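First, one chain by itself in structure tokens, the form predicted on its own.
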Amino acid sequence: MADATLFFPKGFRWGTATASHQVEGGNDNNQWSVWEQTSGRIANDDRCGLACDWWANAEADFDRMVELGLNAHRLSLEWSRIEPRDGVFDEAALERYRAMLLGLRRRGIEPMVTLHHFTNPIWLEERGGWIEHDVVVPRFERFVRKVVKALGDLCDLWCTVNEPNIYAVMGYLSGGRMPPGRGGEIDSTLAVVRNLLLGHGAAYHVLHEAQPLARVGLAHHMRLFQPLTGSPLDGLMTRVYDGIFNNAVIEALTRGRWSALLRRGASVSARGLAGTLDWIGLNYYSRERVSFDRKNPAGLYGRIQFTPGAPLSDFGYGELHAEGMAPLLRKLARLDLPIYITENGLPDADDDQRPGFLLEHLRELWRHAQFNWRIEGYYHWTLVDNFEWGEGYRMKFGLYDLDPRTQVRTLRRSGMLYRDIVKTGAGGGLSSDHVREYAPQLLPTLFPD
């Protein structure tokens, strides 16, 4: 077998992601600092705590990610640390977030800022957080304002909301999974969804009148949808969770339209959210199969599962498939924007899928940006084992290994892989000797004969 490389472009971004209240410590301002509090919330009982301790000393990982060669870093800002009581502004977390960009841009490495990720002051969750938009729109605008006049000068690629579709659905319909723990409100979970998208759009907005060439965009998780069998009525559930989950949060930013469902309810306009997009961020982690079930009119009858059988990571958080990415992609590159692949990860402890993992995934990504596609950067999740939510500290999906009451940090092969990969060539490249390495059952699917 000949020795082969993979080279992805010169000047491709390759990084991690992270969110405020999963690596910082110390946050007990919002939401879920309250959430954590009550047993049986979490996994194991665990509360978020010191986390990552990156409020006291994110350089260190900083110093880690230059280690591994990175140049590119997707962080969140801590709303509840900004601004703690309404109206009310903390210009000393100001000057802590202005060190972290700062200790990024000193290094090499380009910050991605996330404006929202999962997390409200509880000044905001009082007043129903993200379900009256006469409520929270404006004040997301006017923190935005504040955050842009602030870090403008050490930042211009934004990242404004995380996951609308995930947010609005743990929160308002899966019911206790994340705060504010409520189930089966689908006029909620309606509200929430279009209310972060209005908020992108004023976000948007805000961030191109301090910065004419700020580049924003939202990360969206999006999941390959298959039909279980050959069901025509497996195919049309299918089709209604595709075009739910994954199609009308790009049909609203992209058409300034909402979606059918998003309608039912809706006072107030998408008009003003078409073209509200620079770029394009992709979550991906996993496939699931979707089949017809009467039974279950929560569920807009239909259930989702994974493909019985195949390899799922740790706690059966997901299925392995990284063809799964191929179709994702091929709708977003319609949309002739940068891509770029905002979160992807898998949780695993032992590190015995995460090496093949990475590489299915990056050889897929290395295919289609072949086909001219404007991938742009590739940033994994995560840097460090943190505080998964609901997961607490079981679910590990660290390049890092973290003892969080030692805080020691120990990286694991995948992060030498990743490391690997990144230092290849002039723009990192994936190379048969990697597989050979850390994955060789692999060598005959991504380096055939």
Ligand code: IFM
Given for the second form:
Amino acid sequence: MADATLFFPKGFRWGTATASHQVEGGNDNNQWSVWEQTSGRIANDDRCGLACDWWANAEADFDRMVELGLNAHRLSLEWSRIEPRDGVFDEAALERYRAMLLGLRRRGIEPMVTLHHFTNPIWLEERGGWIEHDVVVPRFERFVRKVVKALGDLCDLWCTVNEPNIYAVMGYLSGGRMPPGRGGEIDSTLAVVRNLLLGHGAAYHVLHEAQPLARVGLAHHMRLFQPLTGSPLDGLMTRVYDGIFNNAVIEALTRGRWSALLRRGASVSARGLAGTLDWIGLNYYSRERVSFDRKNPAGLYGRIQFTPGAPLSDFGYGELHAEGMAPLLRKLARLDLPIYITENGLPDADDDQRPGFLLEHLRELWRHAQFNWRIEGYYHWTLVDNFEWGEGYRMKFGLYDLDPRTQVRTLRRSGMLYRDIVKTGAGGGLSSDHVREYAPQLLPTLFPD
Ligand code: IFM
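Show the form predicted together with the named molecule, please, because up to now only the form predicted on its own has appeared in this conversation.
Then the entire complex follows, led off by the chain already shown.
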């Protein structure tokens, strides 16, 4: 096999991504902390509990990032800590976040700060969460104004909202997977997506007013939809799913237009959203096969499943399909904005798939960076196993294994591989030696003669 190294450009951002509730521990004032109390909702009836104990000691994990050679990390702020009651702000919580951001910067790690990653303060959830535009959007705007004033000297790379489509679908369409646990509510789902996007738009302007050079974007969860069979109806449903799940968010934030379905029931125009992206984030996990199903009106007469026989990650979380990133990146490249892979990873407790997963996905990323697509960073989900929402602690996404009872971390082989890639050359690089050492079975496909 040919010996080669695929170098990434100097300055490429190599990072990991986390979210407040999943790592901080002790969050007892958001809707998830209430949701978790009812038996049967979280796998094994886990509770988030101490998580990775970041509220007390995120810094120990920042040191681990340094050991891996990372120069970037994406973390989120917990709204319920910063604004524990409607209009009442907790300066001590902001101080703790200042310390975290300083801690990252002092270690040469550039923070990307997410402003909303699935959790809401209880007081907001009690008023309908993201359903009521006039309740939530002005309050989110006020929260962001407070945050940028308090933390703006330490961060100028902002991710307004994480995965508006997933948040809305899991909370209001699929039923029981995430709070508030509603199902089949198409109109609420659409309202929640729209309000999250309008929240993004409001945040974009607030951040730019405070920081003219702020770089503001959003983490968009995209899946590659492909028809299950060659039937025209499966093809049609595939376009519908791609349109709703992947394209609608992009159309709103670039053209200021609700797509046909998103427009249903809209009382606020999307016009002000045009041009509110300085960069776009891709959260990529899986491909889906789509088929027509006339018995599934709640799914808009479609159904999704993984490709029969395809390799899946633990608990059937996702299909392992690195090539699926290409068409999604192509869509994003057309926007002519910097692109970050804001999340990519898999649950893999015994770490037998993650090394190959990393190599295949990073090879794809490198290939597309060669097309001059503006791919500027990769944030692996995640550094240390953490609280995986409804899956509790059983799904292990970390480069480090975590024993939640003892807080002991152990670097997985995939963590060593990530470190070796990040530390190759001036900007990181993937070599045939890495493949030989960590996933030799991939040598013929990743480094053919
Ligand atoms: O853990 C989640 C994260 O909060 C949002 N994106 C997907 C990850 C893995 O499921």
